[in-house]
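Form predicted on its own, single chain, as C-alpha cells, below.
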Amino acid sequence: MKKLVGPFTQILPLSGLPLKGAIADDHLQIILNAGVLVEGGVIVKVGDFEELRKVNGEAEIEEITGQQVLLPGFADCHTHLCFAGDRSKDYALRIAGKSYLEIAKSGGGIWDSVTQTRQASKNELAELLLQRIGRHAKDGVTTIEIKSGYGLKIEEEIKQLCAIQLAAASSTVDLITTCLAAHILPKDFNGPASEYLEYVLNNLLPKIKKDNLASRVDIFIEESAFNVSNATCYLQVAKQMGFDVTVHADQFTTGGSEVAINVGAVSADHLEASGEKEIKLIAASNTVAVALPGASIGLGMDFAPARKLLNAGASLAIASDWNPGSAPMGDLLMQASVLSAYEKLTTAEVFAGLTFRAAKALNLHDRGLLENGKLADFQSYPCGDYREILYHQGKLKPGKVWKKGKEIL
C-alpha cells in the first residue's frame, strides 16, 4: 500500500546534482509544502503535498506538523565501529603532545585495540556495535559502512565480520561490511608484510567470499601498515577475487591514493597529506575523495584539502571514520559542520558528501536522493530552513528518520 509522509516545510531532494565537482547553494532544489509517496520501501513520488493527496486519495497518509525540513539519509561510508574497549590513554598522550606513530611504536595505537578487541566475543562485539549503530540510526544515518581490522588473525577477523552480520540482523538501518585484515602488520605474525597479505589472500580473503561476510576489501597504506608496493599487489588480487576495494591513503605520508587510483578503488579515504598531484590524480579518475573529518579533529591535524579537490573536479564523500583511537566522537553531522568552516564548503556539497556521493563511495546507486525509484530513506529536521541544519554545526539533530519508508525515530 502506498504512503504519503508530509507535509514538510522545505525538502530538499538533492536531485539533478553532479557526482563530482564543486556545487554551489543556488543548484539545490527546494519543494516547499511537500511530500513524499512511498511503496514498498521504496519512494514513488516527491512533490507538492496537497497535489500528491488529491491524486492518491487510497494512500495513507503519515502526517507531519509544525515547520520541518526533510533530506536525504546519511550514508557514513567509512567506519570502524566493531570495536571493544577505548583508547582513553592514547588520546591523553596525544594532547599532551605525543605523535601518532610515536603512540603508535610505544605500544598503543592500532594494536591497543586488536588487543581488547580480541578478549571479547562474537556476541560482546555484536551488542556494543548495536549500541553505536543505533546512535547513529538518530543522527539520521541510514547506511553504514563498518570495517574489520581489530582481529588481525584469521579466526578473529572471522570473528568481527560475523559480529557485525549479527549486528545487521537486529539493525535498523543498512550496514555495508569492510574486511581491513590489512589494517596494520600483527606484532604476533612471524614474518615480513608482504607475507602477511599472501596469508590473508590465501586463508581470509576465499572464506570470507564463501560466506559472503563482507564485498569490500580495505588496506592501510602508511610508514606504521604497509607499502605501495604490497598494497598495490595485494588490492589487485582482492580485486580479480570479486571484491570492490577501498584505501586508507595518504594520512600522514603521500602514495597510497595514487593505488587507489591504479587498482581502480571505489574511494580513497583519509587524504590529509594529500599535494596538488595528488588532487589532480584523485579528480581525474572515478575514485571518490573520502574526507574524514574525525581523524583530524581527533588527531589535532590539518584536514583534507576539500575545497581543493572539489575546484579541481574530484566527487567529494564525508565520512566519519569512528573508531577507539583516532576518531572516537562519531558525530557526523558535527564533523561535517566543522569541516565545512575550515574548509569553505557549500552547504550543498556538504549535503552531497553525507549523501549521494558517500553512497557512491561504498558502489550503491539505489539510496542518497529523494526520487522516483530510490530507498525511501529520509530524516526531518525541526526547523523552517536548510540553513539552519549546519549553522548550529551539529546540535540540530534529526526529529524523525525513517528507513525504507518505515519511522524509525
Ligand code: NIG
The other form holds:
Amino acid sequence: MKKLVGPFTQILPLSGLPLKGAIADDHLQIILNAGVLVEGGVIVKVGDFEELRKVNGEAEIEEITGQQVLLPGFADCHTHLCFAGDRSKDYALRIAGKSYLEIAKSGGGIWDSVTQTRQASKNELAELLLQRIGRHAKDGVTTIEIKSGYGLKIEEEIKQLCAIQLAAASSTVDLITTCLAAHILPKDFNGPASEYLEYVLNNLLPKIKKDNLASRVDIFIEESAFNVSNATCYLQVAKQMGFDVTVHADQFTTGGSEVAINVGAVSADHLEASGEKEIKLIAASNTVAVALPGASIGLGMDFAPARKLLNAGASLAIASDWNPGSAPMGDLLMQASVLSAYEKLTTAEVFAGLTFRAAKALNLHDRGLLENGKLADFQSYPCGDYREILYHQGKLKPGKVWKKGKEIL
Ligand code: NIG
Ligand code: FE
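Now show me the form predicted together with N-(iminomethyl)-L-glutamic acid; what you just gave was the form predicted on its own.
What follows is the whole complex; the chain from before opens it.
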C-alpha cells in the first residue's frame, strides 16, 4: 500500500549534490509544499504534494500540519555506544588541564572503560545501548555505526558485538557494527602489539565473519595505540577476509590517514592533526574523511580541517564519536552546527556530511537522499526554512522521524 506523507513547507532531497568536494548552498534543491510517496519502506517519488495526491488517489495520506522542513535521516558513521560506566573523573581532570594522554597513562582513559565494560553482562550492555540508540533516534539519526573496542580479549569483544546484535533486534533504527579490538594494546595481554594483532586476526576475526557479528574492522593508529606498519598488515588481512576497513587516524599525530588510503579504507576518521600533505592524499582518494567535532569539544582541541579538506576535493562526513571518554555529549546536530561555525561550512556541506556522505563512509548506497528507490528514512523540523536548523545550533530537534516509512517519533 502506498502512503503519501505531507504537505511539508520545504523538502530538501539533497539530490544531485557531489560525493566529494565543496558544495555551495545554492546547489541545494528545495521543493516547496512537497510530499513523499512511500511504498514498502522505500521512497517512490518526492514532489509537489497536491500533484502527488492527484496522481495517487489510492494512497493513504499521512497529513502533516504546520510549518515543517523535511530532511533525510542522519547516519552517524562513528560511535562507541557499547560501553558501561562513565569517565566523569577523567573529564574533571581534563577540564582542569590534564591531557587525554596523561590521564590514560595514569590509569584512566580507554582502559578504564574496558574494565567497567568487562564487568557488565551482555544484557546490561544491550539495555544501555537501547537507551542511547533511543536518544539518537529522537534526534533524527536513522542509521548508527557502533564499534566494539572496550572488550579487548576474544570473549569480551564477542560479548560487546553480541550485545549490539541483541540491541539491533529491538532497535527502531539500523545498526552497523564495527570490530575495534585494535583500540589499544590491552594491559593484560602478555606480548607486543604485533602479537596482539596476530591473536585478533587468528582468533577473533574468523569467528566474527562466521557468525556475521560485524562487517567492518577499525584500528586506532597513534603513538599510544598501534603503529603504521603493524596497522597496515592488520588491515590488509582484515580486508582480504572480506571486511570493510576504517581507521582512527591523525587524531594527535599523523600517519594513520596515509595507512587508510594505502589499504583502501572506506573512511579515515578524526584527522585533527592532518596537515597539507594528508589533506591532499585524502582528497585524491575514495576514502571519506570523517570529522568528529564531539571529540574536539570533549578534549578541548582543534577541529579536523574540514574546510581545507572540502576545498581540496575530499568527501567529508560528520559523526559524533559518542563514547564515554573523549566525546560524552552524543548530540550529532549540535556538534555539526558548532563545527560549521568554526570551520566555515555551508549548510549544504553539513547536511551532506550527516546524510549521503556519511552513508558512503559506511559503504551504504541505499540511503541519505530523498529520491526514488532510497530508503524512506527522514525527519521533519518544526520550522519554515531549512536555515533555521543549524541556526539553532542543535536545539531545534525533529518533531517527527520516519524509518523505512514508519513513524518512530
Ligand atoms: O575516537 N581515539 C580513540 N578512541 C576514541 C576514544 C575512546 C575513549 O576515550 O574511550 C575516540 O576518540
Ligand atoms: Fe572513535
